[in-house]
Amino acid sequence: MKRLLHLSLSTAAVLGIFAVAVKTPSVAAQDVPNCGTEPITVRGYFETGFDLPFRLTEEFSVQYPNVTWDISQDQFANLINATPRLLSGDNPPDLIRLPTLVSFATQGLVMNLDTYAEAFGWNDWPVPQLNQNRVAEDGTRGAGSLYAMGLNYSLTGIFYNREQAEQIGMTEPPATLAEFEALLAAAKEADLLPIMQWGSARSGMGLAFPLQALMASVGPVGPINDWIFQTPGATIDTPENLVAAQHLQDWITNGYFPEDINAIEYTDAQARFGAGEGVFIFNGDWQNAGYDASMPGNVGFFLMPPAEEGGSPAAMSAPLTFGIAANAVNADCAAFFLNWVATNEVARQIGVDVGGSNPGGPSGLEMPPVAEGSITNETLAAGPVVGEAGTSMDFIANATSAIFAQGWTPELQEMVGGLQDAAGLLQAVQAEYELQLSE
């Protein structure tokens, strides 16, 4: 998951780029939107480095040959920087990668999808699939109108190199945080890199992954989600999160991460882990196909263990979110595509094979088959564990459109450099969060 500096919404408003009329879908609730039969070109703006959206659009054009795609792609940092300008322009993309949506929804830059939800029956799908993409009138997430949909539903955790894990005595995944930290110490003692992770500003600081995992290990997930969903009065600066940040600071001090982590891009971290550098890496199931290709049979997965024995593991679990521009020319076709992704048999198979994740959709649809020996079997099996425990979270980088770039990334980079401590990290990010909410 990759983010960087981007234009604050208040600054964008000063520049006058929010002069956009809100558009409602043209389709009546009783109709089923589609792409028609005449040739059309659907414009997309996607995140580079993730093959799933591109594979899905290719298959969509096979099944609906009247539809061609004009897709621009960029690093997440550049994408999120350009999003306000693109959405408010004269020719906005019909479909856009949209991990943060509150500001864009409240400013009328992305389309309210309630009419499409009624037409396609999305409201009858399992509630967790849609609630993260709902925005209430007061700007809080988790309830209200629907403004985006997921191409699949990702899960994060800890991937590990099986051969190296055996070298440090790991015969099964650790059951507690203490057991995991003992393995990290054993890896360091064995002259192995305990954790490969990325940290460059361009990719966004990957230490947010283990930090949030630690937060959920030592404390409840409810306050974390409240903060991400901008619940009034929510704070990231809690006693439990301070303990989590202190653990992360200890991991940095102990040399559990690469010395050059602040310069490592996301793609470089995956290549280095696949080449055998690092016993563990915190990442998401979207990387499954890459790990199966680079280290077939030698990669395993487990959820972050709880601090106390017998506790429930937790994980970030969120949709790969896409929205439709408020003034999209081909909104009906874009909505039809979003529905097709979750309901078409071939599309669902692509979601599993390429995305490595649960394709979602209506309850009762069978999960597409997974290749024997694929790491996807392990990540898919972990999903129900988190679901039954009720310990899923969105990503702390998604709390506001700028918090990752202007809060987490620089503060975590300073922690790596010894210029920030655990308490200062949380205080600085909370202050930035409150500033952004006030703008």
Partner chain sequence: MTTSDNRPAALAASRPTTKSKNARREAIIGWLFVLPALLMYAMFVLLPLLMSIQYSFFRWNGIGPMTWVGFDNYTRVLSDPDLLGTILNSFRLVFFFSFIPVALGLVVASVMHRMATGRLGAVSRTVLFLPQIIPLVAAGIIWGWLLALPGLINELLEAVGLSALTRAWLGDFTWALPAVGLIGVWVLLGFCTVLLWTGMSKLDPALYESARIDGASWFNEFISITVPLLRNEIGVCLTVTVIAALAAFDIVYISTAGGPGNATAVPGIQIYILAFTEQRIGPASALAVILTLLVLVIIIPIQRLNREIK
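The term rigid core refers to the maximal set of C-alpha atoms that superpose within 1.5 Å between the two forms. Residue numbers count along the first chain shown, from 1. Since the structure is predicted, the reported quantities are computational estimates derived from the model, not experimental observations. First, how it differs from the form predicted together with its partner chain.
In the two-part rigid description of the change between these two forms, residue 336 is assigned to a different part from residue 258.
Relative to the larger rigid part, the smaller one turns by 9 degrees between these two forms, according to C-alpha superpositions.
Can you now output the form predicted together with its partner chain? The one shown was the form predicted on its own.
Left out here are the partners and the other molecules; the chain alone remains.
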């Protein structure tokens, strides 16, 4: 679940960094909020299992020795549950990993960052980067005041096992959905597992990845983002999405996924893919370091191809969202840190090396170098493709805080078990969505 939820907002933008004209950020050096020179302790609340924020804070203290960190951490599921109470408590963390944004922003629990955006010149950064973390007064996302920043901007797609892909005759990534489906059939024919994916309720149903990729391959991304951003009247139950869900159901009945998918945890799926089980896996660039380690030189990446020849590939992409508590004691220092992460050379290098994703920041900054042979080269190269096409999406699991646990996961598991069909899946999830929004 946590990986899925990692993807919050759209990245059409994030990656739009590359498409936007080079512009130097204008930051007045002396007036901007900072961490001062007196010793201070900044409190953080991070997600367990993700090194990036921890490594960044370590480096930050090296560069600014007066700052020490007091960091608590939790697994993602616990993080979701504890965040409202932590933010509304007497002593909230200064810097916090935000699993979802809208409810905390509308409840006044996270700080409005507009003043900082002004002071640091964030408003001059490529527009979509920030828009993903904006919330309007009516609770719609995508425009309005800024409530969070991304530590980096992840991208999803299809990773593949090079040796096995060669075995089924894949010489270059498929250009259309039909070509991709032919490869899946070829893999099945060759007695290989076509797609490794996770699907236990504990990890959260990983079939949401291929489903959303199919949705964006078959139809436009706009309505999907509307649904995720809770635009009034938005529905997931559209004719295009029905076609997408039918493709997924076919994949399931064709035996393209492991038969025990409903019991596979996220980590087990990665281990099994790394050990050679599965030609393809739908996942995001946060797993890059893991794939580099488990299958060095043998892993490739491509974006989900469009259904129509000559169409644009689409991807789920989202910032690793961090915010500042509304009552934070060291808000200035936390904001300074968020700015530093995107602009400091060492920090950006850590962002790429450890996080595996685009570090964002002002346009015109060079992308930090990546080790030769690392899969990160391929995922970073794929970013601008989606950025230019404007086909990035937030994740359907992030539409509401419980839509994943109460909607997608059980319904997709039932589809695997033959108890749910494509139409029923979309209807059930839409009903759950409306129920949750009515609360």
